[in-house]
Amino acid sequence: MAQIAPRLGDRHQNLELHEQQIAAARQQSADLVVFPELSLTGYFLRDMVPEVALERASPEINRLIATAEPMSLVAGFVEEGAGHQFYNAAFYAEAGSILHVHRKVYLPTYGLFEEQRYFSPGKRFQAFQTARFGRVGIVICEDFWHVSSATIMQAEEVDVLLWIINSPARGVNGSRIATAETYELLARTFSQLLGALVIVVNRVGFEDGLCFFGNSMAVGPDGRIIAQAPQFDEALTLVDCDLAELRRERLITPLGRDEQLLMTIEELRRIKRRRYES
C-alpha cells in the first residue's frame, strides 16, 4: 500500500514519486503495489483536468508499468477518453500491460466536492481475472459508499477488492477522525459480506487547506484488519495476504453461495418499472 502525498497538478513530480515507491516495494519483494485515487495528479484539479489527462496507452503510463515489472501495479489518473471526455480512473497492470481500467461511477458533487463539474461518470463495475490474486475488482472512493457497487462485486465473485480513495479528514469522534472511522466500518462490513480481501489505500498531505488522513488498511474476509498504515504520514506498508483464508471464511459463512442473484435481478426490474416506466 503506497500511501503518498502527490503534488497537485505536477504529473512529472508525481511520476518520480511513484517510481521511488515502486523501487522500495521491489526491495521488499512485493507482488502488487497499490497507489491512491488520482495518485498521478492530486485531487482538487478543477480547470487543470485537461492539462494533466493521459490516454491509457500514454508513454508516462507505459513507463510506470515497465518500472514496476514483474510486480502488478494500480495507480489513479485522469483518463482522456473518446470524444475528449475526462474520467477519474485507475488502471491495473500485470505482465507488462494494462489488464483493466475502472472509471469512477459515482462522482460526489456536494459539500466540498465538485467532481461532476469536471469528470464524466463511468458506466460499470466489472471484475477481472488476474494471474496472482484471482478475481479482482477496483472501486474509487465514493463508489463504495453505494450498495450497488458491493452487490455487483459480490455477483462478480471477487476475491480481492481494491478501494483507492482521496479522503480528507472531517469531523472528530473522541480521539478519532470521523471519516477514518466510517471508511474502516465500510471496509470491514463489505469484506465480510463479499467474503473477500479488501485493500483501502488513501493519500496524505494537504490541498486547498484540507488534510488527507491516510490510514490505508487491508481487511481480511472475516472483517479483521490485518495491516494498517499510519495517519497523516507517507508510508509504504507491506501486507502479507494468505488467499487460503478466503476458502476458510467462505466455508464458515457462505454468503456468496446463498445469494439469490436471479431474485435480485427480477426485483430490480420490478422496481425499474415502478419508478421509471409507470
Given for the second form:
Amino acid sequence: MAQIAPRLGDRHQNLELHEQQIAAARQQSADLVVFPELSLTGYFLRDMVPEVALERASPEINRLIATAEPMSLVAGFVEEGAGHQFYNAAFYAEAGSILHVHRKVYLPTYGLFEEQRYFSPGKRFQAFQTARFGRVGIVICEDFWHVSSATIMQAEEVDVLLWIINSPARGVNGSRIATAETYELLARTFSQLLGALVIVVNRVGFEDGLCFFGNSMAVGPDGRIIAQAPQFDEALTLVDCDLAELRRERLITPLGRDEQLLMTIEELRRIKRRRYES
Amino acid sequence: MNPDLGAAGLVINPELVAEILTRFVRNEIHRTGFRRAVFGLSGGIDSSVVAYLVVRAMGPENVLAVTMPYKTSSEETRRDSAAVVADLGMQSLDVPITPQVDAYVAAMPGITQMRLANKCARERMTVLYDQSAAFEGLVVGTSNKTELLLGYGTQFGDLASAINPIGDLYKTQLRQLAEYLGVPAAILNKAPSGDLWVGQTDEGELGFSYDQVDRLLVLLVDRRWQPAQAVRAGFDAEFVERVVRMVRRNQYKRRLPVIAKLTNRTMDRDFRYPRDWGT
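Structure of the form predicted in complex with the partner chain, please, following the form predicted alone?
Everything in the complex follows now, all chains and molecules, and the chain you saw is the first one.
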C-alpha cells in the first residue's frame, strides 16, 4: 500500500514519486504495489483535468509499468478515452502490460465534491483474473459507498478487492476523524459480506485546505484489520495477503455460495419495469 | 467547559484538531516556497491560538508575531501578547499604528468610531503584509468561523491573510483548542474584544454571546436546519432572523469582488483552478 502525497497537477513529479515507491517496494519483495485514487495527478484538479490526462497506452504509463516489473502495479490517473472524454480511472498491470482499467462509476458531486463537472462516469464494475491474487476487482472511493458495486463484486466472485480512495478528513468531534471511522466500518463490513480481502489505499497531504488522512488498511475476509498505514504520514506498508484465509472463511460463512443471484437479477428486472418502463 | 456544548455538536477533539492544523500550516507554507510565518498578535484568544499552532508547525525562530497597538489599546492587550511571546519564544515586533492613523484622522474631521476601527484594522493589514516581505514569511489569518459567518471583521483588514488555520472553528471550539494548546489562563478567561475602543467587547457590541450564536450557527450552517426549525426548537425568532440576515448580508466579505462577465473564462466562475495549483 503506497500511501503517498501527490503533487497537485504535476504529473512529472508524481511519476518520480511513483518510481521511488516502486523501488522501495522492490526492496521489500512485494508482488503488487497499489497507489491511491488519482495518484499520478492529485485530486482537486478542476480545470487541470484535461491538462493532466493520459491515454491508457501512453508512454508514461508504459514506462511506469516496465519500471515495476516483475511486480504488479495499480495506479490512479485521469484517462482520456474515446471522443475526448475524461475518466477518473485506475489500471492494474501485470507481466508488463495493462490487464484491466476501472473507470470510476459513482462520481460525487455534492458538498465539496464536483467530479461530474469534469469526469464522465464509468459504466461497469468488472473483476478480472490475475496471476497472483485470484480474481481482483477495483473500486474507486465513492464507488464503494454504493451497495450496487459491492453486490456486483460479490457476483463477480472477487478474492481481493482494491478500494483506492482520496478521502479528506471531516468531522473532528470524536476520538477519531469521522470519515476515517466510516471507511473502516465499510471496509470491515464489506470484507465480511463478500468474504474477500479488502485493501483500502488512501493518500495523505493537503489540497486547498483538505487534509487527506491516510490510514490505508488491509482487511481480511473475517473483517479483521491485518495491516494499517499511519494517519497523516506517507508510508509504504507491506501486507501479507494469505489467500488460504479466503477458503477457511468461506467454509465458515458461505455467504457467496448461498447468494441468490438469479433472484436478484429477476427482482432488479421487475424494479426496472416499475421504475423506468411504466 | 459547558457540558451542553456536547449535545449542541460543538465539542471538538482538540488533540486531533491541533494535529491537523499544525500539519496544514506547515504544508501550506512550505508548498508556496516559504519557510516562515507572520501574523498579528492581539493578546486575544484567536491570535493566541494561531501563535501556538504556527510555532508548533514552524518552530519559534521562523515565526514573527507583530503587535500593532493604537493609542487606545488597553494595557491588558499588551500584557497578554507579551505573555504569549514569552511563553513561545518566537520573534516579535511592536509597530504602534498611532502616528499614521492619527495623521489620517486629523485630515478627516468627524470620522466615526466604526470608520476609525476599520481604518486601524486596514492599517494593521498593510503593516503585516510589509513585514511579510521583510521577514519572508506568509501572513497567517486569525479569523474564526463565527466571525466569518457573521461578517464580524474588516474586509481587507483583519480578514486578509494567505492561509487561515482557524476559519472552520467556532469561537466556542477555539476556546477548547486554546485550553489544550496551553494558552495562558488570563487570555482564556477574559471577555472577547476587538479592542476597537476603550471598554469594547464583542458580545456587548453584537448583542448576544458567542455561546448563544454558535449553538444556532452550527444548526443552520453545519446541520442545514431551516431557520423556522430553530425557532420551533426554542431559539428566539428575532435572534434567528437577525443572525440569518447577518450571514447573508456579509457574504461579499467571504468572496472575491464580483467580476462582470464578458468572455468564456472569467476568474472564479469558469476559470476554475485550485488555489494550490501545481504544488
